[in-house]
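Next up: a single chain in structure tokens, the form predicted on its own.
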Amino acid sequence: MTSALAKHRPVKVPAIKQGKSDPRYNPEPPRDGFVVRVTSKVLGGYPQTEDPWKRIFQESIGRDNLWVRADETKALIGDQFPESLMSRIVRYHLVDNTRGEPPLWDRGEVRRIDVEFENGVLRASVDLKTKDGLRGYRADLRGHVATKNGRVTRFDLVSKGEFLGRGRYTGNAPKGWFPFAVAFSLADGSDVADRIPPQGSRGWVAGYLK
């Protein structure tokens, strides 16, 4: 290696020019919407180990963000959750990440959706479930909106239930029913990965947004 950078030349080059980026691997999240941080965490139904591997993924937690579009926003300003967001959050973020990509939720999977908000107190319930009947997941979700000056200041919101299942990449799952979460959090632009586009919307970012 050394004789080898000893012997090198540099050689002038052209400068190369930026060009204009190509919007299908760089989308940018909703022009006057905002982003929301998801995290989630399998709650227990592992058995013990003392595997330091297999105790990484049981202990491990995913990371997603959630896009919300200009319309949405000016919905929760005044007071109304959109159903395009609630379906968004379900169909693609109430998924179990923590060990892998996982599969995400067609339509007809979604059994049930009941939503009430009021005065920026979000109380809603879900009931997903594959045709097999292999997959699934039960919850109640919990949250708080707040808006100021037309801008959503807060953005709270939690769902807890029962999940079942595994997919082709994450394995390994708990056996049965098993008690999973995933929180939202308004994203303050102060971590690099805010800008990531979500898993859901990979290749797709009009279907995800739709």
Contents of the next structure:
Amino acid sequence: MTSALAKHRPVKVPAIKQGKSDPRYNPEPPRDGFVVRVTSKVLGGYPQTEDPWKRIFQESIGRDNLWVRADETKALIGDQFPESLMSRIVRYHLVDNTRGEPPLWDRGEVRRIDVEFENGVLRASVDLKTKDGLRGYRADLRGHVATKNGRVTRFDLVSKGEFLGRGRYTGNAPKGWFPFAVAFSLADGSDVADRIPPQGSRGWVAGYLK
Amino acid sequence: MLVCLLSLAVMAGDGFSEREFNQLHAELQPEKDAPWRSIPWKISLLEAQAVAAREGKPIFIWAMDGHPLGCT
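Let me have the form predicted in complex with its partner chain next, following on from the form predicted on its own.
Now the full complex is given, and it begins with the chain already shown.
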């Protein structure tokens, strides 16, 4: 790259004028809602390796964004944790995306969600499992939501539990059940990645936001 | 799917402490000083082209199929 840059001789070119973008391919976060950064990590269970490439995947942090609707934002401000938001968190974000793009959870794979939310403190537990029993996640969630002047000012959640299995593009998972955590933090727009739509919304934003 | 609002007595999600919550939340944040973060990435090709045209610089494109945040 350094030698290619040394050979570069700039020529005058005009900026390409931006036309009207197609919202199907350029979805925007919900108006009057907000964006949450989602990160995930396998906390153990891998065999020891000297292979630096394997180690990268073993230690990697998965990333995604969670979109929250305007009505859900309103509910949070009223000290309610909407069922639709919890369902979106569970189905699209409690996934092992540390080694690639993961399978999400179908409705029928959500065996149980228990939720308590009071004075901005969330406590929940979930049990997820595929029909064939090859993939699952059972976890506890804990979190804090704060609001001020009609805005959500804190949305910190952590899910910690045991994960089982892998997806078509997330091979080489640890064997059996392994410790796995997901963290959620309010995005402030300072990272260019805050503008990237959630993985689960690809091709069907309305379905993701249901 | 079942969503049950339980009484505080049941204490769902009490499987880890506030201290562990804080530790895990910090541990799961991406490195702020990772070298790739020092690059002023644009997620729109047109935005990048506008900057390149203005500053007389070439465009470096990193692309793959799949979700842009996957495998980071």
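Not measured: the values here are computed from a predicted model. Rigid core (definition): largest C-alpha set, two forms, superposition within 1.5 Å. Residue numbers count along the first chain shown, from 1.
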| When the two forms are laid on each other by their rigid core, does Ser190 show a Cα shift of 2 Å or more between the two forms? | no
